[in-house]
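A single chain comes next, written as structure tokens; it is the form predicted on its own.
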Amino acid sequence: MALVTALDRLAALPRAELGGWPTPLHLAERFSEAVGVEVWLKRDDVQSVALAGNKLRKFELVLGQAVADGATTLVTTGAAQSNSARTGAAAATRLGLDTVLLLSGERPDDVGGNLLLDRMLGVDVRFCGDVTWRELNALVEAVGDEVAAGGGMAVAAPIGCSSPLGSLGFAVARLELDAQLDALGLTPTAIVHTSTSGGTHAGFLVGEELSPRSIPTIAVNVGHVLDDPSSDMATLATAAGSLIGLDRAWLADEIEVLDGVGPGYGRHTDEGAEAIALLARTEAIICDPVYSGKGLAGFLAAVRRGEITGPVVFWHTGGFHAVFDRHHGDQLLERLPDV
């Protein structure tokens, strides 16, 4: 019974409808043969809001109870080519919304990728120099008192939307799914996806426990952002579930988490880019070396390891965007593979 009561509390959670749901799950016939197993493609990737990605499904949650709150502005942080800030601008602009983006590092001369679209978007972006994500989030707090001060009222979503609230939107998504494998007669050993702040995989903990389909959960992490990944994800899955009535306390030793972040966060691989190539030039899908390319690179390092074995599901995040900005395309063009 607690289940189904948490269910309907799921289903009505206000929501702004922006996505094209469900996104395709499909069959990845010549990637699958290039690494020996199968690999079936979810792909968040196609969405229909400024090219948005996997956090649409994050915005949909927490505007939609902004707008039920009568919130007038969105305010939200990341990197200079996050693909996260770029979603919440588009998504808070969909729905009447003024954007204020605070982003990590300099202003660069050059405007391409993620800071193209947000300047087409006509956002409120702000460079904050040298912080950490941490105080990133920090001062998201003073500009929600400055938005205030003008008579707004704003919403704060931290770095990847990867609030309580946000993560929910994951949980929606594991059910989705559910869907399509019953549709296929499908059942994949391992669900595996990029992660940076873990709301993604959080909400994914939470839709498992919804759902009667117990499949294996593994995050690809490629970013410093959380102090204690595992443990963090699963405070985070914790607080989302509760939202919704679930009684259930994860444990870090629950989380599986694979290595993905190499020299740093934003900073390529050669690992990053053969996976971006490779998925490429068989599938014609586009990564990027910031967040998926690396999350894809980690997944293929675990199966030349013999530890994941198909059928298994590719979450693809999305986020192809830092690929058309200069600083990072030349140095990806640099690491790609001969042909």
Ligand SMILES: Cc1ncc(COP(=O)(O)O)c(C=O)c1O
Second form
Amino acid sequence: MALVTALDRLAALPRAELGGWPTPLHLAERFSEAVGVEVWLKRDDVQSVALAGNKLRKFELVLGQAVADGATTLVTTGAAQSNSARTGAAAATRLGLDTVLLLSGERPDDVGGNLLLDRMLGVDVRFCGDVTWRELNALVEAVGDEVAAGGGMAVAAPIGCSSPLGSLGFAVARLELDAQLDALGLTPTAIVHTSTSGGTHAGFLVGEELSPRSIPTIAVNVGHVLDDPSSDMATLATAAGSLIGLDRAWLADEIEVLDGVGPGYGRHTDEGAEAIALLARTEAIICDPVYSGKGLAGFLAAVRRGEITGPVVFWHTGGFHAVFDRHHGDQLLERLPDV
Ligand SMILES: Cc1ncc(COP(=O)(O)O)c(C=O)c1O
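Alternate state requested, the form predicted in complex with the named molecule (shown: the form predicted on its own):
Full assembly next; the chain just shown is listed first.
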């Protein structure tokens, strides 16, 4: 399939207009000086609905198709502080759809961060106890039946909205970045971003295929959603590409993944707190201790090992909301380096 046709197909996908594009791209001058490498920040933390973040790009496509199909209700899943669930709820609300969020764990006593926003949005939040990600996905089907019994139609988005269609939001994102790089006359050595469920990275891989530029994209994995991040992301990219007619099968050994999980998903690290403090104290830009802060820490470690040189784009995927959750806020405070 010719690239031009794949590009046309990508452009023709129904897309919910939620706004906020392109997100800013700018040089982080003081941060660059501190780390010794020229770092450009792509600001997906700056967005249109409910202080969104990277997941909005996926929901634009998933909900664009859902609205075209006549769906009435979004059903999606995540942890209590899920950015994806909150972003989906925000996007669905803006589009006039109902939302059911199936969240793992028990309902916490404190309602802060993303959970507070879910409550503010007025969506149906259900806690599902100690379930695996897979069990949670199975519960989504039951809600779909419930919605159908009430005369509605549910659209399901998996963990992180990392379906093949959702992932294509990051193929669009990569082309958006290309236009900004062209305008600036900038040629980065790499794009580095935080990764969990893999859709962001899978979309970037498809975008790289569509782009006339060649820029290695490096994922810093901070979660345990994927059993085998490299091969799962290769599979997801292949499925996403085939939706727009790309005949390209990615292989696990083509995928660049840095391990940034540390002691576990959602567990804070000193390195994460140090990275958060460095960006906040040089640029006044906020990362969170579960996702973007750990991604930034993985990025800094690779810079310090000499594996990444400038100019480089760190793609800020958002997610600062967890900072306003008491549990995460307290833990972060304990680890922040002294001034
Ligand atoms: C702030 C933030 N950054 C990065 C990611 C990872 O994106 P993906 O799940 O597409 O790998 C997430 C996922 O929840 C996130 O919330």
